[in-house]
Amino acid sequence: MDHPVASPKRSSAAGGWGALKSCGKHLLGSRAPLSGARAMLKANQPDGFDCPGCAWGDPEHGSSFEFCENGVKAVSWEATDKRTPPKFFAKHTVSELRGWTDYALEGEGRLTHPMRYDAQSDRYVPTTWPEAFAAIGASLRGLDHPDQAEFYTSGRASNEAAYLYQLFARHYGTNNFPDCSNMCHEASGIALQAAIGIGKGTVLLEDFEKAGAIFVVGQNPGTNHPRMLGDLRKAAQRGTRVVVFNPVRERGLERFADPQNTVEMLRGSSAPVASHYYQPRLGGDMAAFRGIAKAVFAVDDAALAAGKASVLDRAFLSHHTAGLAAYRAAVDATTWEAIEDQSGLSRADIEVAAGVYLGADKVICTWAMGVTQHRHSVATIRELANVMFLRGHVGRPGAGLCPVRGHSNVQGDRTVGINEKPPAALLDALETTFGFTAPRKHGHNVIAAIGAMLDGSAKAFIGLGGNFARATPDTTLVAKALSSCELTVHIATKLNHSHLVPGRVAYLLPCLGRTEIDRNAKGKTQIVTVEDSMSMVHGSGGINKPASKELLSEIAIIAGMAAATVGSDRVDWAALTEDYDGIRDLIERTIPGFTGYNVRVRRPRGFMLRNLAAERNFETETGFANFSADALPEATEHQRARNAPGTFVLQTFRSHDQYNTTIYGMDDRYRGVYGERRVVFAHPDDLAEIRALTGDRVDIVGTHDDGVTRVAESFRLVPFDMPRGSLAGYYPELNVLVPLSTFGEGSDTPTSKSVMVRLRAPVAA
């Protein structure tokens, strides 16, 4: 089917009537509008469920209106009355379903029964839970070594499910924990751990109410975490300067109409968000912030020369930091010519941004995947921290570092043990508590797991949620890796493409969703817990009737596999399934910060995990907040592309109608795209230079020199406000172009924001 061409019409502001219409459309379109609406009124309630839409913090975790368009889409997507029962699989072979789009697959609705892949008929067929657990256990026990199994985790899992999952895998004998954070914010964790001693941000939501300036780097809150957009707008209305660094001119960062503001909605008005909007070249954020530092040092030098007070926080620098002299030398050695060339910004613009930084007594720096998915992402985040250290903007109210994660519990999963490089203290605690010998060898992250499956050293893949085959780079290679396994198991709520590349033995296990009631055998309603981006831990309990009587909770599924694999001598898996308080008691005994877990999590807002860096207690090797003296990259992909005529640099991102690999619809109204996803955005002058017209079709061809041919076929060209030489388009469709062999230095995060490509006319069929 030939979809309509992208429309030039864009929303005049984020939010507003467009958001309300979208909410209505998705609630009604779910074919379960009453349950969807009822669920939304219980989102983020003390007695309700945590919204699965994103990991942004909640002001009091108790406002019935503390949800957004993303949350409505996520809840209606889950609360649909559409079902994918066994009779669906009887009608369709796996080979046929591979030709369906992501949107079509998940549009079939909720999975209802445990299914087993039958290779002879190329279909999933019904099975029973006992048969599935027994077969999975037998397959895992039959491997030559536990390190031949990969235990993947999606950030949708609760703290309790994630803890039980890591306990199962470590009891089994492996630290192979590839997880979704490896593909998004791993660079943040690595960089912050080195800089401040903890891989988390240092701010609370309340700090956004006190900041004098907020630097928003490489993120698009309007689409990815809209509730953050509301907090940015409120800050702007209070006079806070919101300084944006983003290559693409995003509507949500320009203006926002609050759907909960009756007067504003009636007047059709909106309010500005960004006071300053800079569009660096892809990969140029480190250079931009190096320029800010250079400008700040220059102002400080001039102040001291004139006999005035230093503009730097000398007390903080003296008592709490290490490495300032080396950093100053690195800044001095970086020329303005290099900064301008790599960032794509002028010295004058950077000096204006530095002036905003200097003019604010409290500054927050917040970033997301536009920063983390480059080769030099760790160095870039270290540079953001460097700049924040200069004036002591860490460890005090209204200031701090704030990586904004996507999945609602990706941070919590890591806190409770989903880590391929576990701290020794965790392993010691597990051994003391459970009496088994925990594996000490570091395990596989996502990149290593894919490589191990490809070379045959890994033979089993267990997926706790997510869509591994579509979320990862090099889609074709990853499908090959999964299909080569002896065993694949997917715990899921809906059908996706990962389920369609089964191993020799394959199971599809349907689980309860976040919005659904989870009762034990005695009828007690269970709650689970999650941790947001501000380290707040709170409870979540579903309110909707389960989509099928056959569904089990993620916890029950993990426990069933564990009991069948390692037995119940050391861990009473069945008892933990019956009462999740028992799991929280174990977390309290083995994970620091969870004292009084079962009591504290039942308070209206839950509780905050202690963050020593926010108290200016830096648990680094030096005992201080560490400056980094990294040089700028010798050349970013953008700079390299200029030496290869016809080469562009591509970034992948979300449309407004998706959440990670889940596609809610075919529109992206903030960018003026309707009814289609196979589009590629480019600067109008670049289109003119290659003599292309809006709506022309092109193939996008990867240029990475590793002998692998990578082509994304037949994408429409859409002009957009972005730096020349840049392209942008949606994942997962464009993940086929992201090379598995290029990843972040020190983080192994895919370089999805800096892919070198060429455009060509579509090859005739």
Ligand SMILES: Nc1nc2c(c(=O)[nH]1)N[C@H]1C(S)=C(S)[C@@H](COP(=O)(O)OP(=O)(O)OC[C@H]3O[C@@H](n4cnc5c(=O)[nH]c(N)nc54)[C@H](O)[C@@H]3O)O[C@H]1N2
Contents of the next structure:
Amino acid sequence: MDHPVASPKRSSAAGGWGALKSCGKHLLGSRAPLSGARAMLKANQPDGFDCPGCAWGDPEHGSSFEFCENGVKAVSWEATDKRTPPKFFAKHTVSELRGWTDYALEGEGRLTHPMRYDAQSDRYVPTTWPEAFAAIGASLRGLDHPDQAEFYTSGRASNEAAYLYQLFARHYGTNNFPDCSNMCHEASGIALQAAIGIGKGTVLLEDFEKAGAIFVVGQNPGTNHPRMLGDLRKAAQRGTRVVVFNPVRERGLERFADPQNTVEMLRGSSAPVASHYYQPRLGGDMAAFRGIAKAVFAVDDAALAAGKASVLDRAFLSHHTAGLAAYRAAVDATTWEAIEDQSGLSRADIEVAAGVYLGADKVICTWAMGVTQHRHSVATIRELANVMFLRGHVGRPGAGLCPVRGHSNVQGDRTVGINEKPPAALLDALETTFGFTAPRKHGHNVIAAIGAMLDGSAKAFIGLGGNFARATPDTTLVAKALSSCELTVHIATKLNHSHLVPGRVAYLLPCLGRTEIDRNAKGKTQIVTVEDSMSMVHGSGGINKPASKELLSEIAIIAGMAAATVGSDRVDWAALTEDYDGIRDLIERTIPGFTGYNVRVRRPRGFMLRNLAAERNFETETGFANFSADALPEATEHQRARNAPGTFVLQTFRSHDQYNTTIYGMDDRYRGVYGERRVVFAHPDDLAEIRALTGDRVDIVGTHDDGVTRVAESFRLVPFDMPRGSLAGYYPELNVLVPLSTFGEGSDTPTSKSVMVRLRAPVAA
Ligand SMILES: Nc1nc2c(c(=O)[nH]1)N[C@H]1C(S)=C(S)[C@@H](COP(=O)(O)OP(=O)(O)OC[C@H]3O[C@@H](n4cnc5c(=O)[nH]c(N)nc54)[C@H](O)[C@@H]3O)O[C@H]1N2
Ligand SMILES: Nc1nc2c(c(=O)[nH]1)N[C@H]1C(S)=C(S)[C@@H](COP(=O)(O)OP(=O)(O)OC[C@H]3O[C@@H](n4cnc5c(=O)[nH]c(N)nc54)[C@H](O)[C@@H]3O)O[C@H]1N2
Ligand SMILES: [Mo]
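Go ahead and give the structure of the form predicted in complex with the named molecule, now that the form predicted on its own is out.
The next block holds the full complex; its first chain is the one shown before.
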């Protein structure tokens, strides 16, 4: 390419000294270097806390220091000695704070006191826990119907907190559980449930050591799952083929220097990760995998015609699957022209990928947001599963399906009942155990909750962590939705924009973080538990002194609100707060798979929740692993954008210096962007075509035709190696462009990876 491409120093690898340097900066910059560093040594150790950085599994024999830049940032972010005390709130009105960036707000440090919003002075003022609980209880009891309240969960909540939260909401009378998962891996859960009878992946960490090929689809592990990248790199060094599908050239997937490898660090060497790197068009993965299937069937037909053995796993297909014939017909009906046009990959390239697939006796397929945040995500994930079924790559060592989760306990939260469409068995168990009538009507997910707040049918919003106002689409509308509520309550560790759109009655309740010691009234320390991406459940106990004496645990806060709302006749909330073993006993009684919970979770690496699909026992409607037979989407947004001159399709992803809406810093090291976040990446030829704008600032204007005007102002264009017709930029700044009215079919996930936009010269200031 003869155009200047963003300065990523191409020769240098991801990880390595850059990562170490960044960790040093974050630990020291945390202004609590000692507690931060001490805490790091206990991350993901049997006697420490679960790292809040991600949901990747822990090795059975972990090194004494499971190094990860992501983890260091997450831990030092929480272990900071900066504070946001009442006097901060006395100084700044809420309207003023709304003008601050996400980075500046969280940069003020940890919240210290329970606060109540005072509309008259437009400030948060200190209050007491009993007053807050009483007012929240009175407000919830005052609603016409429990379905007027929304109970949001962000995926850091422990199993115990999440279980108590759903118990509170269901006792109160609603299944309204909008959840960060609705914006994240919802499509994976739905697709896998239909395909293999469980909404989770089927692989263990050990499987990565045995696989012959690993397909990594729509994921940027160098930034978002560095420990996974370490495992990929080791696999690559053993000769495992790592086949990447990503429209954007992500440096971490190309070369990676493992900061845990001393020799490599001293030599300054790095190892290649991807053996094959395919750059499909946005939303083109279903077509690409349909192409792989087409090529595999062609090879099989030829083998059979030549009197050779089938290249498919015929025994698996006939004993364990349903729907192969219909799938085959759908593949035959899909033309190579359609596949090439939608995927943006050539038939020859796809045939090479199919060759890698056929050449490996064990294959793992992983994926994340690049797959789940499109309109046809459910169909795409079904297609990934279809391809994996063809050679029996489910339910045996070294092979399987692996959605790589985001938040450290997002999977566990679902397991213990955060679900707007709960299984009847859970509701039955709650009724038998507690004697209240559980609500049977399905509740709201994120999109439905926003709709209900906007049309006035929901009047209360409780947030167990997270940053609802910034993580969701259509930022302006969601702010309106929250501020039109009768009651808003946020349980949080740091100040964010969701707290700045208060309802008529509003509370900001500060809680302990993962890294902090949680003591009950008698001084006994308590542990909580979490489940990782590989269905392993283990304990987590903090080691740092709490950020403030006023903090309560999430569990104590939920229990306090619950007691004030539904009373303590059926659930002894206070006793459960005093001893989390009691909550685990209740989980054991009401949720399958937790027999012996309190004993098993105290074993060094915890225990694995039984995953029947991993044993080839598929609890689907047919009793088999189900093929799907969907046609490819008629046109993806990327195809539509290419046919409409001046239109682009924009994906919103993460920079290297952020954790979702939490911004740690202004650099995106692996993509060569420093000191700014208002950038938009584009193909150099697209920049050349709109010459006037090359390297310039542009406004990005939404073109989705639903009557809402959407503009993100003043973004600097950065040329990058990615398909023509597409753009990329950072969430949450770009959420003003993501429409609430476009979401995944069957998943309701906002289409954050395919937003139709055009560029315009900035309106002169
Ligand atoms: N440091 C850090 N770690 C994190 C997080 C964080 O914000 N920061 N967030 C956590 C959470 S909640 C989650 S869910 C995960 C997210 O982890 P990722 O899924 O890696 O997150 P994104 O940054 O959204 O990256 C999406 C990747 O998919 C690619 N992509 C986009 N569209 C397509 C497509 O149509 N097809 C294909 N094949 N690829 C596509 C993008 O180019 C990008 O590389 O990370 C978790 N870990
Ligand atoms: N455009 C676009 N939008 C997206 C995405 C995207 O890729 N593009 N990704 C989506 C995804 S995958 C996800 S998961 C969501 C994330 O959505 P959320 O989970 O709602 O957002 P976070 O940014 O993770 O939440 C950060 C806040 O959590 C609070 N917090 C941190 N630690 C704790 C704790 O231990 N306890 C409590 N109670 N609070 C804590 C802090 O106050 C912090 O400000 O965003 C989604 N939104
Ligand atoms: Mo996520």
